[in-house]
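Heads up, the chain below is alone and in the form predicted alone; it's given as C-alpha cells.
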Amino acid sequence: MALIVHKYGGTSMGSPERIRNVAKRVAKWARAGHQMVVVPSAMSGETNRLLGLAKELAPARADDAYWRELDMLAATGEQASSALLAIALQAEGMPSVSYAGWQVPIRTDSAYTKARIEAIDDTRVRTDLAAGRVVIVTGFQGVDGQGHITTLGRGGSDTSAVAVAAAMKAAECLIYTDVDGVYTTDPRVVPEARRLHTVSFEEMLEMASMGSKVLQIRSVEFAGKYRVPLRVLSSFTPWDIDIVEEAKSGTLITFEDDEHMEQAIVSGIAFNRDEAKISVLGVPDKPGIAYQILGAVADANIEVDVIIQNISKDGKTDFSFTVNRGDFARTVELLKTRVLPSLGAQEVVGDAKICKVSIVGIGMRSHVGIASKMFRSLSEEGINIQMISTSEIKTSVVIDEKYMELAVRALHKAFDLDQPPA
C-alpha cells in the first residue's frame, strides 16, 4: 500500500481523549496496509502558554540568544504531543516511535522563530516504516547547522508535514483540522460560506498568503513545488469512518489543469486582521529610496506585504507598506532610529487598526471587470480603500479593520459564492 502522511492540529491533539481518537484513526490507516508518518502540533494553547511564561520572565529582545531560547522552549510543546500520541498508539497495539525534528534530522537555516527547511534525511524514518512502525515526527521544528533547535513560525507544523511528504514522496498528505475543508470564506463571518470540493494550489497559495488560516502558506508552497497531493479534512468525524469515504472527504488541493476543478471566477474571500500599515512621509523621490527603506526591514527578518509609493510632488513622495501586526512596533522603531536619520524623510507614521480583504480565483485570468465589481461593492457599503494590490488571480484591498466583516459579507454576496458553481 501507499506511504501516507497525516498532520493533526492543536485542537485535534487538545486532550487525552482527542489524542486517543487520533491514535485510533492512525491505527485504522496502518492496519489497512499503509505506511504511516504522523506530524502533530502541540496541544491546543500550549505554545501560547509557554511563550507567555517567557514573557513573564523577560520582555522580548532583539538578540539571537533570546530567540534561541524561545525556540528551545516552544519546541517542547510538539515533543510532548508526539510522545503522547506514540504512547496512545502503543496502547492500541500499534508499534510506534516518536522523533523530535533534530533526531530525524530536519535541517533548517538559523532564523530563530522563522526558520526555513533546507533538507530532510529520511533514512531513520524509512527504517522504522520498513519494520512496521508508525513514525511520529514533531511538527514546527528542526535543527540548524550548529545543532541549535529552531522553529518554523506559527502554523509551521503544516509546513513540516508537507516537507516530510515531499522528501519521502508520499502518495498523499492529509491535513486534519477542526474544520472539514476549505470554504469560500470563514463560516463564522459568513454563515452561507460553502465548502469547496477542490481548489487549485495556486488559489490556495493566494488564499493562505491573504489571511486564510486553514493552511500555512509555506506548506502550500512546498506542496505546489513538489506536487504533493494535499487534502484538508476534519479530525472530528468518527475515527472509524470507512477509509475510502474518509480519503475522499474534505477539500483536495490540486493542480489547475485537473479536469474536475471548480471553474468559478472567484473561488473565495480571504481576510487578515493581523496587518499594520506604516508610511514614511516626505521621502526624497530619487533612485534607491525603496531599497533603503525595505532593505533595512528585510535585514531585520520582517516580511513586507502590500507596497505603495505615491506620485512625486516637489521632489518628495510618501512610501507606505504593510507588515504583520506583531512586527509593527519593531518596524516603526527600526525606521525611526536607523533609517529616517539618513533618509532625509519627514516622519514615520503607522496604523495598526487596518485589515486586508482579498478576492481569489483562477477564473479572474479570463474575465474582465472583476476588480471594478469588487470596488463598487465596497463603495456601496461606504467602505474606503486605503491600498490596493493585485496579481493574475487575486485583488486585495487594505481597509479600516472595523469594516472587515461587512466587506467580506458584501463581497461574498456580490460574487454569488453561496451558490454552487454551474
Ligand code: ADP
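Residue numbers count along the first chain shown, from 1. Just so you know, these numbers come straight off a predicted model, no measurement behind them. For clarity, a rigid core is taken as the largest C-alpha set superposing within 1.5 Å between two forms. What changes on going to the form predicted together with adenosine-5'-diphosphate:
When the rigid core is held fixed, the Cα atom of D178 travels less than 2 angstroms between the two forms. E221 is not among the residues whose C-alpha shifts by 2 Å or more between the two forms once the rigid core is aligned; its shift stays under 2 Å. Superposition of the core reveals a Cα shift of less than 2 Å for D109 between the two forms.
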Second form
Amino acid sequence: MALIVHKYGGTSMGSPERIRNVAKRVAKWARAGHQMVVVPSAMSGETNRLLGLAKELAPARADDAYWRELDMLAATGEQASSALLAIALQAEGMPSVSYAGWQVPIRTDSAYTKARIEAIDDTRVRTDLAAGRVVIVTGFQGVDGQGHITTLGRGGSDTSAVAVAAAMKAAECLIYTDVDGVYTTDPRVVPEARRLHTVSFEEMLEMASMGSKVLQIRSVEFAGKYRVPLRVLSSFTPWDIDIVEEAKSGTLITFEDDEHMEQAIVSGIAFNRDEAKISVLGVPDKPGIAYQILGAVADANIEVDVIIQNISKDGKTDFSFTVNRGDFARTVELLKTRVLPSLGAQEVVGDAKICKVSIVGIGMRSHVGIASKMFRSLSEEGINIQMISTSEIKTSVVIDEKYMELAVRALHKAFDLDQPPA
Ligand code: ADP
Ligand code: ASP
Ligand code: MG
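May I ask for the structure of the form predicted together with adenosine-5'-diphosphate now, the form predicted alone having been displayed?
Below: every chain and molecule of the assembly, starting with the one above.
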C-alpha cells in the first residue's frame, strides 16, 4: 500500500461531470489499496472570474492590503472545488474529507499572490488516511505566520501537490491535466509536437521557467530538491482504465542518472508571452549603473529576466531588460520618477508586445552550433532577434510577439522535434 498524491487541474475539475469522473478515478486508486491525497485546482475559469470581479471594483494596486484581499478571494476557488470533490467521493461510497490550506496547515511566507511554502504539518492528513479516508487538500493556497491566507502564484496547485508529496514522502505525485503528458512544445501551438516518455528534471526546470505552463516552476524545484517521483498524465482517459497502465502513462520526470533518457540535443521549445521589455536610453557608461537601475527594481520586488547592455558610444549606453508584463507599467513609472533623475539617462522606453522563445536540452552542453542553428532558422523566417540569453542547457531569444507561433513552429521543425530521437 503506497501513499499517492494526485493533482487535478482546472479543466479536469471543470464541471460536475468532470468532478464525478475525478472522484471515480480516485476511488479506483483508493480501492486498489492506496492511501490517497488529492490536490484540486479551482474549476477552470474560476480564478480568472474572481480576480476579474476585484478589477471591476477597483483598479489594481501594488500594496499588501490589496494583495491580501486578492488571496483571500482567489483561495475560495480551490475551497469550492475541494468540497465538491469530497462530496462526489462520498457519493461514490468513498469516505473523504477536504481541508483548506490553513486547516492542514500549509505554512507559507507572507508574499501575497506569490507566497512560498515553508512547512507542511501532515498530522491531520495522516490521521484521516489512517481512518480510511481520501484526503483532499486545496491547491494554490496556504497560510502565513499571522494566519493570513496566501496564494502561491498562478498555476500554484502543481506546487501544492508536489510539496505535499515531498512532506509526506509519497511514493509518487501524479499531475493529471488536459494533455496526456509533457510535449516537445505546447501541442496547442504545434500540432506535430511529440509527447516525451521521460524528461529530465533539469530540462523540465528550464522548460517551466521559460514559460511551459504544463508545470509551475516551483513544483519542479520541489520535485528536484526532495526527489519526488513526478508524472504528468491525462485526466481525460476513461476513469476505469487499468490502474497499472494508467500508472505508466504520460511523462515521467527523471533525475539525470536515470536510464532510458531520450538523448535529443534539443528536447523542447518553450515560449512566454508574459514579459515586457524596458530600455533605459543614454545611460552614462560608468561603474554602478546596472546596480542603480536594477537595484531599484529589485527593491520594489519586481523580478527581472533577460538583461542586455549595449556597447557604449560617446560615453553613453543603452540598458534593456525584461520584466513580467504585469509589472511593466509599475517598472516604467518607477524608473521615470525615481531612477532617471539621479542617473542622468535620457529616456525610458518600453515594449509590452514581445515574447521569449527558448530551446531547451541537456544535449546542448556537449554540442556546439546549436544556438547558431536557432538564429539561422529565425533569420530564414525574417524574424528579428531583440535580445539573447543563454545557459548551459537553453538559448532564449526575445522577439516581436506577432512572430511567436511562426518562430516556435520553425524551430520545432529545424530541430526535428516531430521525429522520434535516433
Ligand atoms: P492545469 O489546469 O491542468 O494545471 P494548465 O493549463 O496549467 O493545466 O497546463 C496544461 C497546458 O499546458 C496544456 O493544455 C498545454 O496547452 C500547455 N503546455 C505548454 N507547454 C506544454 C508542453 N511542452 N507540453 C504539454 N503541454 C504544454
Ligand atoms: N487556480 C489557480 C490558477 O488558476 C491555481 C492552479 O490552477 O494551479 O492559477
Ligand atoms: Mg496548471
